[in-house]
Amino acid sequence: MTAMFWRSPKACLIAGAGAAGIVLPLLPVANLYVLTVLILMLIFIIYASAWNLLTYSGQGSLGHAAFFGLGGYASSLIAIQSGLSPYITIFAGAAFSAFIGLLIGLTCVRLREWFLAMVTFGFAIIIQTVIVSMLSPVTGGWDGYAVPKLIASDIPYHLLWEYYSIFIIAILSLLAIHLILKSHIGLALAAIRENELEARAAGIDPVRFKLLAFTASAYIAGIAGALEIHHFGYITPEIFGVELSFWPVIYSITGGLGTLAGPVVGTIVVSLLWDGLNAAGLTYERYIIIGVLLILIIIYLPRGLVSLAERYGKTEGGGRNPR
C-alpha cells in the first residue's frame, strides 16, 4: 500500500513540492527579492486553504479578508502591548479572527451557498470602515501604525529564518486541515455539501458542522494575516481590501475546489505567474492574463490544474497490468 502511494503523481507532487520549499531559499538565486516572494506566497497558502475549508461544506465566502484583517490587527495590538513574540501572538490573534467568525457564523451560517457570500462580503466593507472611523485613536485609521517584525532585521539571516518558521507554519496548517477532513468531521461536512437534507436525515447537524468550518476557516485565515503583517512590519485598513478576499477565491479554483493541494498549486502558479508578468514590463496586462487563465481553467479544467495530475496518473494506470 505504502509503495503504491508513493508511486502515484499525487504523491510525487506533495514529496516535490516539499522539497522544492526546503531547498529553493538556499539556492545562490535566492535574494532578498525571491525570498520576500517565497514567504508570501506561503501566506498565501495558509489563507487560500483557509478559504478552500469553507467549500467542503458547500460554503462561500466573499469577504475573508474580514478574518485576515482582524487576525492582524488582533496580533500586532497584542504584541504591542503585552511584548510577547509575534510568534504567539499571531494564535491569539487568530483565535480573536476565530470568536469573530463564531459570532458571524451563529447569524448567517443557516444561509445558503452566495447568500452567506454576500453577508461575509458585506461584513468585510463594515469591519474595514469601523477601523478606520471608530477605531482610529487605536488603529491609527487609514495611516496604520507600525508592528514588531517576526525576526528583527538586524539578525543576521533573519528573512531566511522567517521563510523556514512560516514554512513549518504552513506544513502545521495544512496537515491540520487534513486530519480535519479525513475525521468523521470531513465526512460530516462532505456529506452536508453533497445534500444537505439527507445528511439531516442521517442524524448530522449542518449548522453545527458548518460553523465548526467556518470558525476553523477564520481561525486559519487569522494566522495568515497575522504572518503577513508581521513580516512587513505595518498594518493599515488596505489589509480589508476587496481585492484580498478574492485572492483566495482565484488560487483555489485555479488550483482545485476542494482538495486539499488546489489552494497550494493555484497559489504558486498564479503567483509565479503575476510576478513573473510584472517583472516583464506587463503591469496592467497581467490582470487580463489571469483573468483570461481563470476563464479557461472553469472552462476546461472545472476541477482545477490537480486534475491534470489525477488524469496522468489514471493514463498511467490504465497502461499498466493489471496483474
Second form
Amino acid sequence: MTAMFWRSPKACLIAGAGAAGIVLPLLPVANLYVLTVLILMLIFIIYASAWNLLTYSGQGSLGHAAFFGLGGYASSLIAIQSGLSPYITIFAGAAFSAFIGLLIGLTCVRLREWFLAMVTFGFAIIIQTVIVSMLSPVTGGWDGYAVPKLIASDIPYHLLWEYYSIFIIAILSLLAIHLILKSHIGLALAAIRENELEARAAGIDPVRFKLLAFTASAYIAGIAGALEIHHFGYITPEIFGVELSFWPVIYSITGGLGTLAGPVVGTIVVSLLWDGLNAAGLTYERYIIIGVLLILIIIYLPRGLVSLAERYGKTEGGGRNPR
Amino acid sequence: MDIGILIQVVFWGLYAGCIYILLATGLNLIFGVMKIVNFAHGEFLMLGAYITFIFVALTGFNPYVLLFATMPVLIVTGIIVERLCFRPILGTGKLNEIFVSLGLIYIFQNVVALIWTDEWRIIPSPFVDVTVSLGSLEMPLDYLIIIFLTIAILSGLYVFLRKTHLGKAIRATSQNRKGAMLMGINVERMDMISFGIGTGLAAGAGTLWAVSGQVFNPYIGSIPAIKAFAIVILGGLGSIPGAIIGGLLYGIVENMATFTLGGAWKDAISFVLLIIVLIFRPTGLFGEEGE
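Next, give the form predicted together with its partner chain, keeping in mind that what was shown is the form predicted alone.
Now the complete complex, all chains and molecules, led by this one.
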C-alpha cells in the first residue's frame, strides 16, 4: 500500500509541493517582500481550504470573513488580556469563531443556496456593525488596535521563523481536513451534497453533519484570521470586508471546488497573478482580469484548474471519476 | 416619538423604498423567467447612475428626462451580460450563478473605476432646494418626483406584462417554461428580454438615487443590491407584488431603525430582519414550501 502510494504521481506532486514550501524561503530570492507574500499565501491556503470544506456538505458561504475576523479579534483580545503567546491564543480565538459558527450554522442549516449566501453575507455585516458600534470600547471601533506579533520583530530572521511555523499549521490544517473527509463524516457530507433526501433515507442526519462542517470550517477560518492579524500586528474591522469573504470563493473555484488540492492550487495561482499584476501597475485592471478569469473558469472549467491535471494524468491512473 | 417626526421618517422610507422596489422588481422578473439570481444587479444601478452622469455632462438636459435615454443603454448591456455570462451556466447549479455574479461585480466596478476613476460623483438636480410643505411634513420635490416616476415605471411594466403579446409570452415562460416552449415561445429570447428589462429597472433606480442627492462611486452598487435581494426573499421569489410591498416596508423599517438605533445600523438592520424571517420561514414570507 505505502509502496504503491509513493509511486503514484499524486504523491510525487504532494512531496514536491512540500519540498518547495520548505526550500523556497531559504533561496536568495526570498527577501522580506517575497517572504511576506509567501506567508500570506499560506494563510489564505488555510482560509480557502476552510471555505472549501463547507462546499463538501453542499453549503456555501459569502460571509466567511465573519469567522476569519472573529478568530482575529478573539485571539488578539485573549493575547492582550492574558499575555499568552499568540501561538496559543490563535487556537482559543478560533474556538470562539467556531462557537459563533455553530450558532450561525443553526440558522443556516435549513437554508439553501441563495438564502444561505444572503444570510452568511448578512452575518459578516452584522458582526462588523456590532464590533464598531456596541463593542467599540473594547475594539477601538473603526480604528482598531495593535496586537502582539507572532514573533517579535527584533528576533533575527523573525519572518523566516514565522513562515515555517505557519507552514506547519497549514500542513496540519490540510491534514485535518483530509482526515475528516476520509472518515465516515466525509462520506456522509458527500451523500448530503448529492441528495439530501436519499442521505436522510440512509440514516444520515443532515443537520448534524452540516453543523459539523460549518463549525469545523469556522474553526479553521478562525485560525487563518488570527494568523493574519498576528502577522500584521494590527487589526481593524476592515477584516470583515466583503473582499475578504470573496477571496476564498475565488481561490477555491479557480483551483477546483470539492478537492483538497483545489484551494491550494487556486490560492497560489491567483495570488501570484494578483501580485504580478499589481507589480505591473495594473491596479484596477487586475480586478477585471480576475473577474473575467472567474467567469471563464465557471463556464469552461467548472471543476477548476485541478481538473486540468486530472484530465492529462488519467492514463497514469491518477485520475478520479468526475462528479 | 413625536408624530410629526414619525411621518417624516415614514416619508423618507417611502422614497428609499422606491429605489429598492425598482431593484427588487427587476430581480424578481429575472428570477421568475430564468430562475437565477444575479447578485451583480447592483452594479447595473451603479452603471445607470454613471451613464446618466455622462448624458447630463454631454447634453445638459434635465436628468429626469435623461432617465429614459439611460434605461435603453442598460437594457442592451443586460442583454449582452445574459447572453455571455448567464446563458452558458443555466441549469448547472445554483452556486454557479452566485460565483458568476461575483466575477461580474469585480468586472463592472473596476471597468467603471478605470474609465471614470473612483472619485465620488454627484448629479446635480435642477430642483435641489425646492421643498413642498404639508403641515409639519417637509417633502423635497425630488423625492416626490421619484415616487411619481417609480409609480409610472411600474405601471408601464404592468401594462406591458398584462396587455402586450411579448409581455404575455414572458409571463407564460415564468409560469411554465416547458409549456411555453411547446406553445412556440422562444424561451431563450424571453430570458434575454426579461434580463434586459430587469437591468433597465436597475438603471432607473440608479439614476433616481443619484439625482436625489446621493453621491456615488463605482462601489456603491453592492449594498442596495443585497438589500433588494433581501426584499425579494421577504416578499417571495418571483412575486412582483411581494417585491413592491416588501420594498416599501423595508425602506420604512430601515429609516426607522437608523433613526432609533443610529446610523451604524443602517446596513445591518436589514439582515437582522432577514435572518429573523428566515429562521421561522426558511423559504421567505410568501415563498412556496417546495422551493
